[in-house]
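As structure tokens, one chain now follows by itself in the form predicted alone.
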Amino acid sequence: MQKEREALREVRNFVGGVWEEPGSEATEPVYDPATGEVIARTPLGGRGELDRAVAAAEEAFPGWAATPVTERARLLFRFKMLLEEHSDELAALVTLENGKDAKDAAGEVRRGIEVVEFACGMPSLMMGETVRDVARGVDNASYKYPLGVVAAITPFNFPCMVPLWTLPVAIGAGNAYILKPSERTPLSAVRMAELLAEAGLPDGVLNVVHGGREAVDAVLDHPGIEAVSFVGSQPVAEHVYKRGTDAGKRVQALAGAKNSMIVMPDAVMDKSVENIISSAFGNAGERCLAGSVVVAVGEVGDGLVERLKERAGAMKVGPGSDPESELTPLIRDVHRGKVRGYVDLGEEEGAEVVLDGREPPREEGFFFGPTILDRVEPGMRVAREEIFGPVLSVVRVEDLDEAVEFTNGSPFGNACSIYTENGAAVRRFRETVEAGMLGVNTGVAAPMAFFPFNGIKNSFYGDLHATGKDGVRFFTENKVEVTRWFS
């Protein structure tokens, strides 16, 4: 036990510029998903730890909000430089604690840095609006102000990128910020906090509090927190939104998904298949933009399934640290059991298991083989529920209208893609499909940092989305001024 403690990476809370020793003996093991070995233990804090973080943030907020926005932007430029310098280290941490391959991990870090780049433009993003002479001698103007103390609750599947969706925007706008990272993947958040402190952020502007559900509910209930951003599964997102708004907070809760990829008969098949495989099985399917259902239109079905089976069956399963690995492990063994249960269910419902990954392809770690379920019917649970693993369902339809009808029948509305060279089909798809992010010959329709991450329906709870100008609006409040001078 002593040797294990010595080998474990340290996970502590960061409050008021100080790394605190855990106040609770309760911990959550952090695994290397590729080996199953415990690499750290996350302290499971609660209201006491959060109270100290909120107090530190409240103390830091007035001075930080009064700091000129140009100075806040310069600090973000320094932070971006440090992220660039340590990008390989951050990517390696992501691979270690999440399991994804080095290429995906590097891409995650890059997409996070892009949000910092966007937030470096905060002097422009904080601009208000003015209209002179709205009446005789009367001018009207609006100004953006930070909210105060805000918080983010982030998931395990993007431990670097998702905190960076909100952190640079929130502090760039002048708020003090509390991060509750996933207890399953805390290491990336800890390192980013160290880099932000190195960049010169005043003590208390950023605080990191670790914990599980108790810490989440403490964030949602705390009267000192004005706004909460959340990313996670649909049931938890709904809980976060309802509990947070009941407590009078501004909440954005990004939830689950069941994303369709519609394949038209005129699709460029070789490139489409490669793109579909990447979307469905990248990061072991553990991402809310993963394409988890292929909708095969017309006569394309048999040939498409055969190509997908051949390509997926040839994927190299291995640890993210191996540059040859194409399919990496799931986050936990308990989650692997859940994914296996869905494949069992699909088979029971009548789907054809044309590629079966239920038998672990490697002895160590939490690996699950690539799996394809063919002839899935729209009413089956495997067609409607988020599996969050390397399982691809194939639904066959007659035409594009039926494909859109199937997609729109989902309670989720995160993303949908179409593979075609027909512009008229793309336009009909864009105008009729019910999803907030659309891909054309792109299986992962992830918007750039200056656009909103735009899920709809049960994929999002709230009014203002994360990233882009929506993100700035979420973390600011307007004051509108009407001015007249009697002299």
Ligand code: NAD
Given for the second form:
Amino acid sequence: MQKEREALREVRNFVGGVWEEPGSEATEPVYDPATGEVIARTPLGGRGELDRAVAAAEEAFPGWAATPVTERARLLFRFKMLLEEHSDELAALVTLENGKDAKDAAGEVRRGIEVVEFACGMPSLMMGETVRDVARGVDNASYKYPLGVVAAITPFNFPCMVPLWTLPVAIGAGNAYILKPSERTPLSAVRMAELLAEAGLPDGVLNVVHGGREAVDAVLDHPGIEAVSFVGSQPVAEHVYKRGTDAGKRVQALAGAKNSMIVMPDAVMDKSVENIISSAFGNAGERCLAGSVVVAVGEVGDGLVERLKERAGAMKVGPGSDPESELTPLIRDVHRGKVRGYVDLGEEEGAEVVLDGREPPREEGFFFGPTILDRVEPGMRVAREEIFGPVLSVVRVEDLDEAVEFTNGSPFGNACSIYTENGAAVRRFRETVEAGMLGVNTGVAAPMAFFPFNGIKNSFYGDLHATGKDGVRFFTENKVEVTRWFS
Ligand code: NAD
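Show the other one: the form predicted in complex with this ligand, since we just had the form predicted alone.
Full assembly next; the chain just shown is listed first.
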């Protein structure tokens, strides 16, 4: 029997500056993952809602695009101040709907604000290029323009930060923007839209349409939407990229991951173990940058597994709202079932379950205990597929070349880390490993807002990544002008 909180939070679509009454009866329950209670219901919008949002965005676009970039930047400064003022509230919302701990939630809000700060520099970011006198009396210049109506489709695991990867850049560049947040975590998006309206954003420049698959397909098919930024799982990213580009849209689709952490024999073990634990089990492993495979090089295997087991086994499992909690719940019970299925599969494939979290560590909520699978072989599915839970696999190899060969056998290429004090090993790693974000003695190689979020292989579909200058290029197009004067 589903428990439901007495006062459910409201989740409405935001269209043309109006918080609409839900048009459809269909809803998706939103849970507090720490208790399993229903805390809200997301309306599952479809084509009708999306059509209205595109119409509102199309109406708002010309005026917004014609607003001087300095004024658009000033609005982003106001938005940043409001995000700062409300950062504790936003972090608490993230913990409530996603389950992650207060430190991770605060970190996510901070990372999101950093993209707003980057976008506050939009007057510089929108600069074109000029070359004078390309022939006698002839100048050549380029100018940047917004695209029109653009959309973003976001995942559950960073309900505040991932929308902020694109929202400030897209609107700062003069586009009108439609956000389709994860139906499992819609609350942070609603609050951010309220804050942006409070900052003075004209009606229709930001619209929020809630929903699931149907709303996504409506975005992909809509002729009024010029570009789509997607972040989510690999199969959906591939679908979004193919269907969106087929419909003539510009698409960037950031996808799933299976990141390895290579531990060299000279690694500083105490610090490395702490860092690996936080990468693998932070946010319950529900991060696209989570290190989910440790590749133990040479003789480090036995000692490393012993230390990881001891440290992970001692983690305090509990709700994100408790500052003592180190391992927080998964997003849903069905996802917990999937994670459990992977541990069963690993065991069947011949891996050794040296730490077993399958027995739920708490009665209420969607908790899963810390789990370590040792002696995982490269051909096993648990070595190659994204589990997205607190399950760490250990693969043992002879040397760095074999570690890189294992890593490069992955269809994914989001991130990879190495733990060592040896510069030559780091250089060899950087030159040979197939991953777009590299960490040296850090297990979560998250780039700052002014760099691109840089997955490769099946972790990314498209050409221009989110954030950094790539993000600005994604949401703009150029006109190149050749000028001469006859008089
Ligand atoms: P998801 O793919 O289930 O959902 C993402 C979005 O797609 C949601 O808005 C959802 O409504 C929509 N969606 C879901 N199924 C769909 C379908 N069949 N057709 C059309 N749309 C659909 O992803 P998630 O579970 O919310 O997020 C976790 C995944 O996102 C993980 O795989 C993680 O690695 C990935 N992720 C990647 C990055 C990155 O930068 N590469 C960042 C964060 C998360």
